[in-house]
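One chain follows as structure tokens, the form predicted alone.
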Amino acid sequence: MKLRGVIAGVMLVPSVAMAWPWSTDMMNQPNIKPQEGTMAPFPTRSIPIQGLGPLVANREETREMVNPISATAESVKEGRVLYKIYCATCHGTTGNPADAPVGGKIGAIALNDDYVQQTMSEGWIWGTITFGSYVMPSYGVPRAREDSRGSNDLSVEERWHVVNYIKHGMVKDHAARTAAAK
């Protein structure tokens, strides 16, 4: 009988111990849940995980830049996906703004023509994506906004993938689409 009482007492000890205040301290502390409230701006001089990328002040300084990412099939494929998300609305799915819902109305340039393909450097195209142009918004300079944030920002590497697609995949896609339409 005495042994049963001791066993019952020992079995109750863990449940009693778990009822003490220290069992809920972590749960009932002040905290901020993800996506709750407004996001605080990044601290000044903080560096994004993908690095700062080239430190250039404007589009003119990008003219002589060389693409550090080789135009592999994977890079062109990644660039194609990003292009269709960010660029196709104005420049068309294969670089022809006449095929785009917005491109003809705002005067977007054809990215599949000889001027872009043979005259524009990869650095200039990267700079245009980064800093924007007359009508085109910036897709890489969050510092242009007061709060240092941007909803359409592409990382440095993503912008180079888009350049690889424009220079090494777009003309092929346009030719294939034109041939399929005939």
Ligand code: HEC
The other form holds:
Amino acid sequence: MKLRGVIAGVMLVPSVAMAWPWSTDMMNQPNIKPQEGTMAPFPTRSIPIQGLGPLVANREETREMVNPISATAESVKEGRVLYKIYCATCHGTTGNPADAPVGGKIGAIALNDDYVQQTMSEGWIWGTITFGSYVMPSYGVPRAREDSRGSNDLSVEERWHVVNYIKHGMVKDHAARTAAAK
Ligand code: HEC
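Output block for the form predicted in complex with heme C, input the form predicted alone:
Expanding to the full complex; the earlier chain stays at the top.
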């Protein structure tokens, strides 16, 4: 009986101890709690944890974007792999939709011709991949199109790798492929 009383007493100690005037709670520190005070503005050039998501709202705004990833051999190689997975079914293995199973039927444009190679900006190609086009689905922003056709399968960097492949590897690949077929 006596022992039980002691145990019960000991078990009460922690809760009582917290109530002493000198006991403090680790939570109460001189820092700013969530929702407390005015939120400090983000430092300039800070980046969201998801990375540099599309900083643009639509394809129009991508036209002048500067490609941040230089067209190194690695980037072009990565872009080639992604292009074959995501684009070749419609635009052809090396940019000619006539080589693609469905490209000609749905009006996919040639990517290895002068229009894309000389005239189209890298930003616009990135923007087309990101937001899709009239028929083409989007690969960077799900539901970017009115009919909700699209995904976010390709990261920001992956889309630039594809751009690098189109601008710096595709024409060479197409020439090699055409030569091999002869
Ligand atoms: C489902 C078929 C399909 C796939 C897959 C596809 N495209 Fe397209 N793409 C099209 C069609 C069709 C057009 C032309 C009509 C339009 O603009 O929607 C086009 C147009 C384009 C244009 C030209 C846009 C313009 O302003 O004229 C570019 C650049 C392009 N695609 C790049 C790509 C890249 C890069 C990929 C892979 C990430 C890709 N496409 C995947 C069907 C596709």
